[in-house]
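We begin with a single chain expressed as C-alpha coordinates, specifically the form predicted on its own.
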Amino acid sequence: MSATTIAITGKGGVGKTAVTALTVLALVEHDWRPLLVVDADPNLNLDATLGISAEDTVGAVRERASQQRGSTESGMTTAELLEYRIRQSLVEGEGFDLIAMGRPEGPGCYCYANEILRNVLDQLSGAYKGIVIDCEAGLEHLSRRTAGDLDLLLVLSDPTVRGLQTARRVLDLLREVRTSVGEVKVVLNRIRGEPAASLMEAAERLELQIAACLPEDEQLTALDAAGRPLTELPAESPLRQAVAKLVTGWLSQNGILGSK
(Lines of atoms letter the chains of each structure in order from A and count residues from 1; the text may use other names and numbers.)
(Lines give C-alpha, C1' and ligand atoms only; values in the text may rest on other atoms or scores of the structure.)
(Ligands and ions follow the chains in the order given, each with its own letter.)
Protein backbone atom coordinates (compact mmCIF):
# COMPACT_ATOMS: atom_id res chain seq x y z
CA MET A 1 0.00 0.00 0.00
CA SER A 2 1.40 3.41 -0.97
CA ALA A 3 2.14 6.02 1.67
CA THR A 4 -0.42 8.68 2.53
CA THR A 5 1.04 12.06 1.55
CA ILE A 6 0.34 15.30 3.41
CA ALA A 7 1.78 18.63 2.20
CA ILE A 8 1.75 22.09 3.75
CA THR A 9 1.96 25.22 1.60
CA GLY A 10 1.19 28.95 1.68
CA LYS A 11 2.98 32.26 1.27
CA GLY A 12 6.26 32.96 3.04
CA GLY A 13 6.11 33.66 6.75
CA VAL A 14 2.79 31.99 7.55
CA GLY A 15 4.36 29.30 9.74
CA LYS A 16 4.52 26.37 7.31
CA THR A 17 7.65 24.86 8.84
CA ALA A 18 6.28 24.99 12.38
CA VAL A 19 2.97 23.41 11.33
CA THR A 20 4.86 20.77 9.36
CA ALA A 21 7.02 19.92 12.37
CA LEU A 22 4.00 19.72 14.67
CA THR A 23 2.24 17.53 12.12
CA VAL A 24 5.19 15.12 12.19
CA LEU A 25 5.28 15.10 15.99
CA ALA A 26 1.53 14.48 16.21
CA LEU A 27 1.71 11.52 13.82
CA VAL A 28 4.70 9.99 15.58
CA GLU A 29 2.97 10.39 18.96
CA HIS A 30 -0.05 8.54 17.54
CA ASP A 31 2.35 5.76 16.48
CA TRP A 32 1.73 6.46 12.80
CA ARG A 33 5.27 5.68 11.79
CA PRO A 34 7.70 5.46 10.10
CA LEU A 35 7.29 8.75 8.27
CA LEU A 36 9.27 10.28 5.45
CA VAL A 37 9.58 14.03 5.96
CA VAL A 38 10.53 16.18 2.95
CA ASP A 39 11.92 19.68 3.47
CA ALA A 40 11.15 21.15 0.05
CA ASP A 41 11.84 24.71 1.25
CA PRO A 42 15.36 25.89 0.24
CA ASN A 43 15.62 27.82 3.53
CA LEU A 44 16.29 24.50 5.31
CA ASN A 45 14.70 25.10 8.71
CA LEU A 46 12.71 21.92 9.17
CA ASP A 47 15.59 19.76 10.38
CA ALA A 48 16.52 22.13 13.20
CA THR A 49 12.85 22.62 14.05
CA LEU A 50 12.61 18.84 14.55
CA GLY A 51 15.84 18.71 16.56
CA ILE A 52 18.04 17.03 13.93
CA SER A 53 20.64 18.18 11.41
CA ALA A 54 20.56 17.57 7.65
CA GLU A 55 24.16 17.53 6.47
CA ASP A 56 23.35 17.09 2.78
CA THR A 57 20.61 18.22 0.40
CA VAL A 58 19.19 17.16 -2.93
CA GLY A 59 20.45 20.45 -4.41
CA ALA A 60 24.02 19.76 -3.28
CA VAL A 61 23.84 16.13 -4.42
CA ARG A 62 22.53 17.24 -7.81
CA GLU A 63 25.39 19.70 -8.22
CA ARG A 64 28.06 17.11 -7.41
CA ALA A 65 26.45 14.49 -9.66
CA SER A 66 26.19 16.97 -12.54
CA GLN A 67 29.99 17.14 -12.62
CA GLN A 68 29.97 13.56 -13.91
CA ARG A 69 28.68 12.65 -17.36
CA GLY A 70 27.55 9.27 -18.62
CA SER A 71 28.91 6.29 -16.69
CA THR A 72 30.74 6.87 -13.42
CA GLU A 73 33.74 5.03 -12.02
CA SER A 74 31.37 2.82 -10.04
CA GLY A 75 29.59 1.77 -13.23
CA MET A 76 26.46 3.78 -12.36
CA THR A 77 24.90 6.26 -14.73
CA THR A 78 24.63 9.86 -13.53
CA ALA A 79 20.94 9.34 -12.78
CA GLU A 80 21.64 6.16 -10.80
CA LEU A 81 24.39 7.86 -8.84
CA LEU A 82 22.12 10.80 -8.06
CA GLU A 83 19.35 8.53 -6.80
CA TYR A 84 21.85 6.58 -4.68
CA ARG A 85 23.28 9.72 -3.10
CA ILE A 86 19.83 11.19 -2.45
CA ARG A 87 19.01 8.03 -0.50
CA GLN A 88 22.26 8.46 1.42
CA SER A 89 21.28 12.01 2.37
CA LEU A 90 18.34 10.77 4.47
CA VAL A 91 18.60 11.81 8.13
CA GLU A 92 17.07 9.62 10.81
CA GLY A 93 14.84 11.13 13.47
CA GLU A 94 12.66 9.55 16.13
CA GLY A 95 9.96 7.77 14.12
CA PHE A 96 10.80 9.54 10.85
CA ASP A 97 13.45 10.07 8.18
CA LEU A 98 14.06 13.50 6.67
CA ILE A 99 15.27 14.48 3.22
CA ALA A 100 16.09 18.11 2.41
CA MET A 101 15.69 19.67 -1.03
CA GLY A 102 18.07 22.60 -0.49
CA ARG A 103 19.31 24.84 -3.29
CA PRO A 104 21.44 24.12 -6.35
CA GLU A 105 25.01 25.18 -5.56
CA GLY A 106 25.77 26.17 -9.13
CA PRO A 107 24.09 27.27 -12.36
CA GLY A 108 21.07 25.38 -13.62
CA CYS A 109 17.54 24.70 -12.46
CA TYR A 110 15.91 22.12 -10.24
CA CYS A 111 14.12 20.35 -13.10
CA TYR A 112 16.49 17.38 -13.31
CA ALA A 113 16.84 17.02 -9.53
CA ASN A 114 13.07 17.35 -9.14
CA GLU A 115 12.50 14.46 -11.52
CA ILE A 116 14.99 12.28 -9.66
CA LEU A 117 13.48 13.29 -6.31
CA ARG A 118 10.03 12.27 -7.53
CA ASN A 119 11.44 8.92 -8.62
CA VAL A 120 13.14 8.37 -5.26
CA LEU A 121 9.99 9.33 -3.35
CA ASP A 122 7.99 6.90 -5.45
CA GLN A 123 10.47 4.14 -4.69
CA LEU A 124 10.72 4.95 -0.98
CA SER A 125 7.01 5.44 -0.34
CA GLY A 126 6.34 1.73 0.14
CA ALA A 127 8.63 1.72 3.19
CA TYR A 128 6.67 4.45 5.00
CA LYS A 129 3.18 4.86 6.38
CA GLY A 130 3.16 8.53 5.45
CA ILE A 131 5.02 11.33 3.71
CA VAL A 132 4.89 14.88 5.08
CA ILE A 133 6.13 17.70 2.83
CA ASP A 134 7.04 21.25 3.85
CA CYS A 135 6.59 23.07 0.53
CA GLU A 136 8.56 26.07 -0.66
CA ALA A 137 6.96 29.47 -0.11
CA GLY A 138 4.76 30.10 -3.11
CA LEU A 139 3.54 27.59 -5.66
CA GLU A 140 6.76 26.30 -7.21
CA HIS A 141 6.63 22.72 -6.00
CA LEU A 142 3.02 22.36 -7.01
CA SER A 143 3.63 23.76 -10.48
CA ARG A 144 6.72 21.57 -10.91
CA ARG A 145 4.83 18.65 -9.38
CA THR A 146 7.76 17.84 -7.10
CA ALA A 147 5.19 16.89 -4.48
CA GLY A 148 3.55 14.36 -6.79
CA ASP A 149 0.04 13.22 -5.91
CA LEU A 150 -1.25 14.31 -2.52
CA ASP A 151 -3.85 12.89 -0.17
CA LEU A 152 -4.14 16.05 1.93
CA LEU A 153 -2.95 19.58 1.18
CA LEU A 154 -3.01 22.11 4.00
CA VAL A 155 -2.99 25.64 2.60
CA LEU A 156 -1.88 27.97 5.39
CA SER A 157 -2.74 31.63 5.63
CA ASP A 158 -1.87 34.17 8.27
CA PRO A 159 -4.71 36.46 9.40
CA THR A 160 -4.28 38.81 6.41
CA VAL A 161 -6.12 39.30 3.15
CA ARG A 162 -2.85 38.80 1.26
CA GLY A 163 -2.44 35.39 2.84
CA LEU A 164 -5.98 34.49 1.80
CA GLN A 165 -5.29 35.68 -1.73
CA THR A 166 -2.29 33.37 -1.92
CA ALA A 167 -4.47 30.52 -0.69
CA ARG A 168 -6.93 31.30 -3.49
CA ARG A 169 -4.10 31.17 -6.06
CA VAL A 170 -3.03 27.76 -4.74
CA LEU A 171 -6.54 26.41 -5.25
CA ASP A 172 -6.68 27.92 -8.74
CA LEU A 173 -3.30 26.41 -9.64
CA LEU A 174 -4.47 22.95 -8.61
CA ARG A 175 -7.01 23.13 -11.41
CA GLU A 176 -4.28 23.88 -13.94
CA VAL A 177 -1.68 21.25 -13.05
CA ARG A 178 -2.10 17.51 -13.12
CA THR A 179 -1.25 16.98 -9.48
CA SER A 180 -3.93 14.83 -7.88
CA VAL A 181 -5.08 16.04 -4.46
CA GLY A 182 -7.54 14.04 -2.41
CA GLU A 183 -8.57 16.91 -0.13
CA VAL A 184 -7.56 20.52 0.40
CA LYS A 185 -8.00 22.36 3.70
CA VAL A 186 -7.48 26.10 4.07
CA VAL A 187 -6.15 26.83 7.55
CA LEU A 188 -5.74 30.16 9.32
CA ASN A 189 -2.59 30.32 11.44
CA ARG A 190 -1.48 32.63 14.27
CA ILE A 191 -4.99 33.58 15.31
CA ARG A 192 -5.47 35.54 18.53
CA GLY A 193 -8.92 34.80 19.90
CA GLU A 194 -11.56 34.73 17.18
CA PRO A 195 -10.63 35.68 13.59
CA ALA A 196 -11.71 39.19 12.62
CA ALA A 197 -15.08 39.49 10.90
CA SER A 198 -13.43 41.40 8.04
CA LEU A 199 -11.03 38.50 7.48
CA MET A 200 -13.86 35.97 7.33
CA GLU A 201 -15.74 38.24 4.93
CA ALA A 202 -12.64 38.34 2.70
CA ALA A 203 -12.47 34.53 2.82
CA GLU A 204 -16.11 34.37 1.74
CA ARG A 205 -15.48 36.77 -1.17
CA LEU A 206 -12.57 34.60 -2.28
CA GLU A 207 -14.77 31.51 -1.96
CA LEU A 208 -12.49 29.97 0.67
CA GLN A 209 -13.87 27.63 3.28
CA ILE A 210 -11.77 27.85 6.44
CA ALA A 211 -11.25 24.36 7.87
CA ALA A 212 -9.42 25.31 11.06
CA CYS A 213 -7.91 28.19 13.02
CA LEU A 214 -4.55 27.61 14.72
CA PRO A 215 -3.82 29.84 17.72
CA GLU A 216 -0.85 32.14 18.20
CA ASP A 217 1.47 30.44 20.69
CA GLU A 218 3.91 32.52 22.71
CA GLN A 219 5.80 29.38 23.78
CA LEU A 220 6.56 28.62 20.13
CA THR A 221 7.74 32.21 19.62
CA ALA A 222 10.07 31.86 22.60
CA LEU A 223 11.51 28.58 21.30
CA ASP A 224 12.07 30.13 17.85
CA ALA A 225 13.82 33.13 19.39
CA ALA A 226 16.13 30.84 21.36
CA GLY A 227 16.81 28.56 18.39
CA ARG A 228 15.25 25.60 20.19
CA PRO A 229 13.43 22.74 18.42
CA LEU A 230 9.66 22.45 18.58
CA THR A 231 10.04 19.04 20.15
CA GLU A 232 10.36 21.08 23.35
CA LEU A 233 6.90 22.61 22.93
CA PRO A 234 4.79 21.20 25.80
CA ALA A 235 2.13 18.62 24.97
CA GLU A 236 -0.50 20.92 26.48
CA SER A 237 0.40 23.74 24.07
CA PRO A 238 -2.85 24.93 22.42
CA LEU A 239 -1.10 25.11 19.04
CA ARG A 240 0.36 21.63 19.32
CA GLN A 241 -3.04 20.25 20.29
CA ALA A 242 -4.80 22.13 17.48
CA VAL A 243 -2.44 20.77 14.81
CA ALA A 244 -2.77 17.25 16.18
CA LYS A 245 -6.56 17.51 16.17
CA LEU A 246 -6.57 18.81 12.59
CA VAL A 247 -4.27 16.16 11.11
CA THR A 248 -5.11 13.07 13.14
CA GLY A 249 -8.79 13.97 12.90
CA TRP A 250 -8.58 13.92 9.11
CA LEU A 251 -6.74 10.59 9.15
CA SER A 252 -9.32 9.08 11.50
CA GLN A 253 -12.26 10.37 9.45
CA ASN A 254 -10.76 8.76 6.36
CA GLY A 255 -10.10 5.43 8.11
CA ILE A 256 -6.33 5.83 7.76
CA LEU A 257 -5.03 6.33 11.29
CA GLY A 258 -4.33 2.97 12.85
CA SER A 259 -5.15 1.11 9.65
CA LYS A 260 -1.62 0.58 8.41
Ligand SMILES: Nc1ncnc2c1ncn2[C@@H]1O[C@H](COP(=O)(O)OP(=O)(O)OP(=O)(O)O)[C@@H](O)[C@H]1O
The other form holds:
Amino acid sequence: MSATTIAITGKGGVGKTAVTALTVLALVEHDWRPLLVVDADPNLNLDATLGISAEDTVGAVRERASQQRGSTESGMTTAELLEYRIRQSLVEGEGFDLIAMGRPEGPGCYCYANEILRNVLDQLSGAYKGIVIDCEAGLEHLSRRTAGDLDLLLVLSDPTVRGLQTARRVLDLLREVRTSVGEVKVVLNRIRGEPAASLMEAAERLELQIAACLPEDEQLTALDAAGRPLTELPAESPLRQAVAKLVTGWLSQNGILGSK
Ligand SMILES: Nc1ncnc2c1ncn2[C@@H]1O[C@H](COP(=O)(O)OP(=O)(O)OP(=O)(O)O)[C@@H](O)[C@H]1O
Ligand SMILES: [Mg+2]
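Structure of the form predicted in complex with the ligand, please, following the form predicted on its own?
Below is the entire complex, every chain and molecule, led by the chain shown above.
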Protein backbone atom coordinates (compact mmCIF):
# COMPACT_ATOMS: atom_id res chain seq x y z
CA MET A 1 0.00 0.00 0.00
CA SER A 2 1.42 3.39 -0.86
CA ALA A 3 1.87 6.12 1.71
CA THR A 4 -0.73 8.81 2.33
CA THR A 5 0.66 12.07 0.93
CA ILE A 6 0.03 15.48 2.45
CA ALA A 7 1.46 18.64 0.86
CA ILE A 8 1.49 22.22 2.10
CA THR A 9 1.49 25.12 -0.34
CA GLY A 10 0.65 28.84 -0.47
CA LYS A 11 2.15 32.27 -1.15
CA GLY A 12 5.71 33.07 0.00
CA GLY A 13 6.09 33.55 3.74
CA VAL A 14 2.60 32.43 4.78
CA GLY A 15 3.92 29.76 7.16
CA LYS A 16 4.28 26.67 4.93
CA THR A 17 7.48 25.48 6.56
CA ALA A 18 6.21 26.08 10.10
CA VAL A 19 2.94 24.26 9.39
CA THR A 20 4.78 21.40 7.67
CA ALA A 21 7.06 20.99 10.70
CA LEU A 22 4.11 21.09 13.12
CA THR A 23 2.24 18.57 10.95
CA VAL A 24 5.19 16.20 11.17
CA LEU A 25 5.44 16.64 14.95
CA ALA A 26 1.70 16.03 15.38
CA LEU A 27 1.70 12.88 13.25
CA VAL A 28 4.74 11.43 14.98
CA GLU A 29 3.18 12.23 18.37
CA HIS A 30 0.08 10.30 17.28
CA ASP A 31 2.40 7.45 16.46
CA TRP A 32 1.56 7.71 12.78
CA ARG A 33 5.06 6.91 11.63
CA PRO A 34 7.52 6.54 10.03
CA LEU A 35 7.06 9.55 7.80
CA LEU A 36 9.01 10.71 4.80
CA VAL A 37 9.36 14.49 4.93
CA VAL A 38 10.22 16.27 1.69
CA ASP A 39 11.68 19.76 1.67
CA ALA A 40 10.76 20.77 -1.87
CA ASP A 41 11.70 24.41 -1.32
CA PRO A 42 15.14 25.29 -2.73
CA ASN A 43 15.68 27.67 0.20
CA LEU A 44 16.06 24.72 2.53
CA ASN A 45 15.03 25.39 6.08
CA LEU A 46 12.68 22.60 7.00
CA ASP A 47 15.55 20.54 8.43
CA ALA A 48 16.59 23.24 10.91
CA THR A 49 12.93 23.88 11.75
CA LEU A 50 12.68 20.20 12.69
CA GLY A 51 15.94 20.32 14.64
CA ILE A 52 18.06 18.25 12.23
CA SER A 53 20.57 19.04 9.52
CA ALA A 54 20.28 17.93 5.90
CA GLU A 55 23.76 18.00 4.46
CA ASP A 56 22.97 16.78 0.99
CA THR A 57 20.23 17.57 -1.47
CA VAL A 58 18.81 15.95 -4.57
CA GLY A 59 20.05 18.97 -6.55
CA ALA A 60 23.62 18.63 -5.22
CA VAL A 61 23.68 14.86 -5.78
CA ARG A 62 22.52 15.41 -9.32
CA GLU A 63 25.16 18.08 -9.93
CA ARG A 64 27.99 15.88 -8.65
CA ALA A 65 26.73 12.99 -10.77
CA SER A 66 26.73 15.14 -13.90
CA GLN A 67 30.33 16.22 -13.23
CA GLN A 68 31.39 12.60 -12.84
CA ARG A 69 29.68 11.47 -16.01
CA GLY A 70 31.80 8.93 -17.83
CA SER A 71 33.36 7.34 -14.76
CA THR A 72 31.54 4.04 -14.51
CA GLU A 73 30.77 2.61 -11.11
CA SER A 74 29.65 -0.91 -10.23
CA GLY A 75 27.73 -1.43 -13.47
CA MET A 76 24.83 0.81 -12.41
CA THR A 77 23.15 3.01 -14.97
CA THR A 78 23.37 6.75 -14.36
CA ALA A 79 19.76 6.80 -13.22
CA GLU A 80 20.30 3.88 -10.81
CA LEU A 81 23.38 5.50 -9.35
CA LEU A 82 21.52 8.76 -8.86
CA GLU A 83 18.64 7.04 -7.13
CA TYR A 84 21.05 5.18 -4.88
CA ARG A 85 22.81 8.40 -3.91
CA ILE A 86 19.54 10.23 -3.35
CA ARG A 87 18.49 7.49 -0.94
CA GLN A 88 21.79 7.98 0.86
CA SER A 89 21.02 11.67 1.28
CA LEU A 90 18.03 10.89 3.54
CA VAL A 91 18.51 12.25 7.05
CA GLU A 92 16.96 10.49 10.01
CA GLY A 93 14.85 12.37 12.51
CA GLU A 94 12.67 11.23 15.41
CA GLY A 95 9.97 9.19 13.66
CA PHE A 96 10.72 10.54 10.19
CA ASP A 97 13.30 10.70 7.41
CA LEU A 98 13.89 13.93 5.56
CA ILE A 99 14.88 14.42 1.94
CA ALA A 100 15.78 17.86 0.62
CA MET A 101 15.37 18.89 -3.01
CA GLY A 102 17.86 21.75 -3.03
CA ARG A 103 18.51 23.91 -6.05
CA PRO A 104 18.47 22.74 -9.62
CA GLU A 105 21.92 22.36 -11.11
CA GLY A 106 23.25 25.35 -13.01
CA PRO A 107 20.87 27.23 -15.25
CA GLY A 108 19.05 23.99 -16.10
CA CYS A 109 15.66 23.08 -14.85
CA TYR A 110 14.39 20.78 -12.18
CA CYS A 111 12.77 18.39 -14.60
CA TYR A 112 15.33 15.59 -14.51
CA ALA A 113 16.10 15.79 -10.78
CA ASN A 114 12.36 15.99 -10.17
CA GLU A 115 11.75 12.90 -12.21
CA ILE A 116 14.41 11.02 -10.26
CA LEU A 117 12.91 12.25 -6.98
CA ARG A 118 9.51 11.09 -8.19
CA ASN A 119 10.93 7.60 -8.81
CA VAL A 120 12.61 7.55 -5.43
CA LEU A 121 9.37 8.65 -3.74
CA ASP A 122 7.47 5.92 -5.58
CA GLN A 123 9.97 3.30 -4.50
CA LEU A 124 10.27 4.51 -0.93
CA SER A 125 6.63 5.20 -0.27
CA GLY A 126 5.91 1.61 0.73
CA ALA A 127 8.30 1.96 3.66
CA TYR A 128 6.41 4.93 5.13
CA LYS A 129 2.94 5.53 6.50
CA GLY A 130 2.90 9.04 5.19
CA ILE A 131 4.74 11.59 3.08
CA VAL A 132 4.63 15.26 4.07
CA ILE A 133 5.83 17.81 1.50
CA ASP A 134 6.77 21.45 2.10
CA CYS A 135 6.26 22.96 -1.37
CA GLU A 136 8.03 26.05 -2.61
CA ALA A 137 5.99 29.22 -3.00
CA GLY A 138 5.57 28.77 -6.77
CA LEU A 139 3.23 26.20 -8.14
CA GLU A 140 5.98 24.26 -9.94
CA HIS A 141 5.59 21.08 -7.98
CA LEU A 142 1.91 20.90 -8.69
CA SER A 143 2.18 21.75 -12.37
CA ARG A 144 5.14 19.43 -12.92
CA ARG A 145 3.60 16.71 -10.83
CA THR A 146 6.77 16.29 -8.75
CA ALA A 147 4.59 15.70 -5.77
CA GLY A 148 2.75 12.88 -7.52
CA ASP A 149 -0.81 12.29 -6.47
CA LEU A 150 -1.75 13.94 -3.22
CA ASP A 151 -4.27 12.78 -0.66
CA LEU A 152 -4.47 16.12 1.12
CA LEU A 153 -3.30 19.54 -0.02
CA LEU A 154 -3.28 22.33 2.55
CA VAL A 155 -3.37 25.70 0.80
CA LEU A 156 -2.22 28.23 3.36
CA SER A 157 -2.99 31.91 3.32
CA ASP A 158 -2.03 34.71 5.65
CA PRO A 159 -4.81 37.10 6.67
CA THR A 160 -4.49 39.19 3.50
CA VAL A 161 -6.51 39.40 0.31
CA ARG A 162 -3.34 38.69 -1.68
CA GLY A 163 -2.82 35.46 0.24
CA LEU A 164 -6.40 34.46 -0.56
CA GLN A 165 -5.92 35.35 -4.23
CA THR A 166 -2.89 33.05 -4.38
CA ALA A 167 -4.97 30.31 -2.76
CA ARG A 168 -7.61 30.84 -5.46
CA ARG A 169 -4.96 30.53 -8.18
CA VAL A 170 -3.74 27.25 -6.67
CA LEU A 171 -7.28 25.86 -6.75
CA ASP A 172 -7.74 27.02 -10.35
CA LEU A 173 -4.42 25.52 -11.38
CA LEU A 174 -5.35 22.20 -9.86
CA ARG A 175 -8.14 21.85 -12.40
CA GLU A 176 -5.63 22.20 -15.22
CA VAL A 177 -2.75 20.00 -14.05
CA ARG A 178 -2.42 16.27 -13.98
CA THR A 179 -1.76 16.12 -10.26
CA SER A 180 -4.71 14.41 -8.67
CA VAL A 181 -5.61 15.64 -5.21
CA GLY A 182 -7.97 13.78 -2.89
CA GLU A 183 -8.92 16.78 -0.79
CA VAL A 184 -7.92 20.44 -0.71
CA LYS A 185 -8.27 22.54 2.42
CA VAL A 186 -7.79 26.29 2.42
CA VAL A 187 -6.34 27.29 5.78
CA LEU A 188 -5.87 30.79 7.19
CA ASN A 189 -2.71 31.25 9.23
CA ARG A 190 -1.60 33.95 11.69
CA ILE A 191 -5.11 34.84 12.83
CA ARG A 192 -5.42 36.98 15.97
CA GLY A 193 -8.75 36.27 17.61
CA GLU A 194 -11.39 36.02 14.90
CA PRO A 195 -10.61 36.61 11.22
CA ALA A 196 -11.68 40.10 10.08
CA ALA A 197 -15.13 40.30 8.46
CA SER A 198 -13.57 41.97 5.40
CA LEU A 199 -11.23 39.00 4.96
CA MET A 200 -14.08 36.51 5.18
CA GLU A 201 -16.01 38.57 2.64
CA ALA A 202 -13.02 38.45 0.29
CA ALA A 203 -12.87 34.66 0.78
CA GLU A 204 -16.54 34.45 -0.13
CA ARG A 205 -16.08 36.60 -3.24
CA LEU A 206 -13.22 34.33 -4.31
CA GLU A 207 -15.43 31.31 -3.58
CA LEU A 208 -12.98 29.95 -1.05
CA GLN A 209 -14.22 27.81 1.78
CA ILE A 210 -11.99 28.28 4.81
CA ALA A 211 -11.42 24.89 6.44
CA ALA A 212 -9.52 26.12 9.49
CA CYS A 213 -7.92 29.15 11.11
CA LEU A 214 -4.50 28.81 12.73
CA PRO A 215 -3.63 31.33 15.42
CA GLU A 216 -0.76 33.80 15.49
CA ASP A 217 1.72 32.35 17.98
CA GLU A 218 4.28 34.63 19.58
CA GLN A 219 6.25 31.70 20.95
CA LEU A 220 6.79 30.52 17.39
CA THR A 221 8.01 33.96 16.33
CA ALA A 222 10.41 34.02 19.28
CA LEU A 223 11.79 30.55 18.51
CA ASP A 224 12.25 31.49 14.86
CA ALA A 225 13.97 34.74 15.77
CA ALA A 226 16.39 32.81 17.98
CA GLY A 227 16.99 30.17 15.30
CA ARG A 228 15.55 27.45 17.55
CA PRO A 229 13.70 24.42 16.12
CA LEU A 230 9.92 24.29 16.36
CA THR A 231 10.23 21.02 18.24
CA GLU A 232 10.74 23.34 21.24
CA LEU A 233 7.25 24.80 20.88
CA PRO A 234 5.38 23.66 24.02
CA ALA A 235 2.74 20.95 23.56
CA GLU A 236 0.06 23.36 24.85
CA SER A 237 0.87 25.96 22.16
CA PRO A 238 -2.48 26.88 20.53
CA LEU A 239 -0.86 26.79 17.09
CA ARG A 240 0.65 23.36 17.66
CA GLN A 241 -2.71 22.09 18.87
CA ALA A 242 -4.61 23.65 15.98
CA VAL A 243 -2.33 22.06 13.38
CA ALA A 244 -2.57 18.70 15.17
CA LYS A 245 -6.37 18.92 15.21
CA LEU A 246 -6.49 19.78 11.52
CA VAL A 247 -4.28 16.96 10.25
CA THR A 248 -5.15 14.20 12.70
CA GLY A 249 -8.84 15.12 12.30
CA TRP A 250 -8.55 14.65 8.55
CA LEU A 251 -6.72 11.33 8.97
CA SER A 252 -9.35 10.07 11.43
CA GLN A 253 -12.26 11.16 9.24
CA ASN A 254 -10.74 9.24 6.37
CA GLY A 255 -10.22 6.14 8.50
CA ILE A 256 -6.45 6.41 8.10
CA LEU A 257 -5.43 7.23 11.66
CA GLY A 258 -6.15 4.52 14.15
CA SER A 259 -6.07 1.81 11.49
CA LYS A 260 -2.63 0.72 12.64
N1 LIG B 1 0.99 31.08 13.18
C2 LIG B 1 2.12 31.80 13.26
N3 LIG B 1 2.36 32.63 14.31
C4 LIG B 1 3.47 33.38 14.37
N5 LIG B 1 4.43 33.38 13.44
C6 LIG B 1 4.25 32.60 12.37
C7 LIG B 1 3.10 31.77 12.21
N8 LIG B 1 3.22 31.08 11.04
C9 LIG B 1 4.39 31.47 10.50
N10 LIG B 1 5.01 32.38 11.29
C11 LIG B 1 6.29 33.06 11.01
O12 LIG B 1 6.25 33.57 9.70
C13 LIG B 1 7.52 33.47 9.10
C14 LIG B 1 7.38 32.72 7.79
O15 LIG B 1 7.03 31.38 8.09
P16 LIG B 1 7.54 30.18 7.19
O17 LIG B 1 8.99 30.26 6.97
O18 LIG B 1 6.98 28.94 7.77
O19 LIG B 1 6.79 30.56 5.85
P20 LIG B 1 6.94 29.90 4.42
O21 LIG B 1 5.60 29.98 3.77
O22 LIG B 1 7.56 28.55 4.54
O23 LIG B 1 7.96 30.89 3.72
P24 LIG B 1 8.73 30.68 2.33
O25 LIG B 1 7.72 30.95 1.25
O26 LIG B 1 9.81 31.71 2.38
O27 LIG B 1 9.23 29.27 2.33
C28 LIG B 1 8.43 32.77 10.09
O29 LIG B 1 9.20 33.74 10.77
C30 LIG B 1 7.46 32.09 11.05
O31 LIG B 1 7.97 31.98 12.35
MG1 LIG C 1 9.30 27.74 3.62
